[in-house]
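To begin, one chain is listed below as structure tokens, in the form predicted alone.
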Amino acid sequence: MLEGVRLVTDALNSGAACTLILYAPEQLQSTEAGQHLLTQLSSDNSALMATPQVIAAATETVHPQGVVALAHYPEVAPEKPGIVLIIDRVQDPGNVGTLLRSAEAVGVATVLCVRGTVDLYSPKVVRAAMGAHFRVALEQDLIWDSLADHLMLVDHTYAADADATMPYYAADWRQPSALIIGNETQGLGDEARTYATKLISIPMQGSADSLNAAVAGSIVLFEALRQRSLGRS
């Protein structure tokens, strides 16, 4: 399910099939973004004229925006090897939808969730990623078995763990690596730790012991864009 007017113009633009597209013409008319959508919707024979009060009754959001969109799930090919973003247990859709968003900002090849994390296709994370799973190849539900092959592409594993003496910049990113985000309170599990060649922290001052799992895994991300730009230095 696709809620709001960026996210059911990034479906279209990316080619996603809709099956469904319901929308309110007065209130997409309320804005620039909605009335570019607008016109994209009346050449669209999945699309269907609706009054708010029906796309209210189909969303979750509070205040929607006049547009609600089912779509099938994308199918993106992983890129060649490089980033894998391997998210383990993390349950909260927010930060799994803040993580696949700057996975996507970055370049990751492709994301893999190990089961008991949230599902990928949950309106909130949707929402969250901001149009993320049309660009990036993304897989769930898997074991930790099932990850052996993509792991054998990569040089390292980097796991991130508050306790962990090597910080994440001395990691080098520049060759094809695979970083692991734990649970946001129980972090790594055993298996994870298992599979992890390397485990690396973000070092903090100041009374926090840990930081957000979505903030953590951005911040080592965008530091493994750096790298693979400019260089370790």
Contents of the next structure:
Number of protein chains: 2
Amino acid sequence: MLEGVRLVTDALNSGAACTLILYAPEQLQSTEAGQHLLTQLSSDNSALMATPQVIAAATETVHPQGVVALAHYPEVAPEKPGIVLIIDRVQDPGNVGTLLRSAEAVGVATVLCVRGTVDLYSPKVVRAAMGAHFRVALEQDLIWDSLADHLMLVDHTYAADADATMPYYAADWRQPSALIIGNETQGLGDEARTYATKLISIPMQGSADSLNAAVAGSIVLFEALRQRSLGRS
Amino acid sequence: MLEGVRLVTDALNSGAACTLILYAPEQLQSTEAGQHLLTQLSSDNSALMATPQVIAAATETVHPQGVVALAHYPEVAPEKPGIVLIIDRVQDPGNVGTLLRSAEAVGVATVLCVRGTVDLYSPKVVRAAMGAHFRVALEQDLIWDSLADHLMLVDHTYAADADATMPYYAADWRQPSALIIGNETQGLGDEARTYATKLISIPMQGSADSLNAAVAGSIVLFEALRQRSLGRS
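With the form predicted alone in hand, show me what the form predicted in complex with a further copy of the same chain looks like.
Below is the entire complex, every chain and molecule, led by the chain shown above.
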């Protein structure tokens, strides 16, 4: 389920198969992006005009933007690794959505979610991911055994662990690599530790001892992109 | 107002002046951290036992953890710059709290918030900042003219702008520097552009065109810390 002008526009522009789109023209007309979408929808057979009340009843957001769509789960072919992001039982939908948004921005090849991670297609994850679902290869509900094939393709599997002594920027991210981000409060699980070839941490100053999981993952992913853009420092 | 075991523990350990603490012993006893706090509170004259119902009425959270405290605004002396973080009209309390948490983690000297930024002491900011309020020098409701004195002390004032051509990692963050993070949807304002000496961006892959403001700010701050730890790459 896709709520809002930006997500529905993203879906249409990515060629996603929307089975039903409900839109309230008077609401879409209030913004420039909404007006563009309105023009697209007027020639779309799956789009039906509706009242703002109907849109509000169909959506979860407090202030719906006048459009909601139902789409098939997008199927994006994985890129050749690259960087593989493994999300291991992260619970907060905002964190997972933010990680997907960052994964897209750094050109991650595929995102693999271990069983116990929040549903990637829940509306809060979809909203926070800002359209990454249409452009990044995603798999979820995976057990660790089934990840082994993916991990065969990378040179190193790094796992973020607050107690690790190796700084994240000491890793050579120009090689095909996987990055495991663990649960917000419990950190890495035993299986993640088994599959990881190296543990990395984000060095911090003062008495700070942790970061938001989405921020921590994004910092490491963007360091990987920095190295891959520059050659390694 | 400080809600929850971690924040109240942080406050007491930082020597913050709590004028009133309400706690429900039966709730605190359910976790190890809660038990430690309970021991501290039993000898604290400003701490009063209360029922879970009273705690619930005094807090904003859906599932309060059995403790809430009122504290004076902490006064933390700014460090010598360093890195100065300027938050310019960022609206989302979660984003601002996350920026404060990252600012603490990289050892930012002081955080200056321009008028129009969400209130730094609103409960959602305080919760997301995970105790940074007690350990980082903060000023808010500032007009740009009053920032000029701070900016005199740094060699460069960088401002994050999606259209800038200079990558954030091309800046030399070993020098005393300021970083401006702008509003989530409008980006940098005119005054921020006037005071900035260089605009920087975070290069991205594919069709991604933006990042969450807290994530973007954190990525730049941790690059600054990386350079300052290593010498510049």
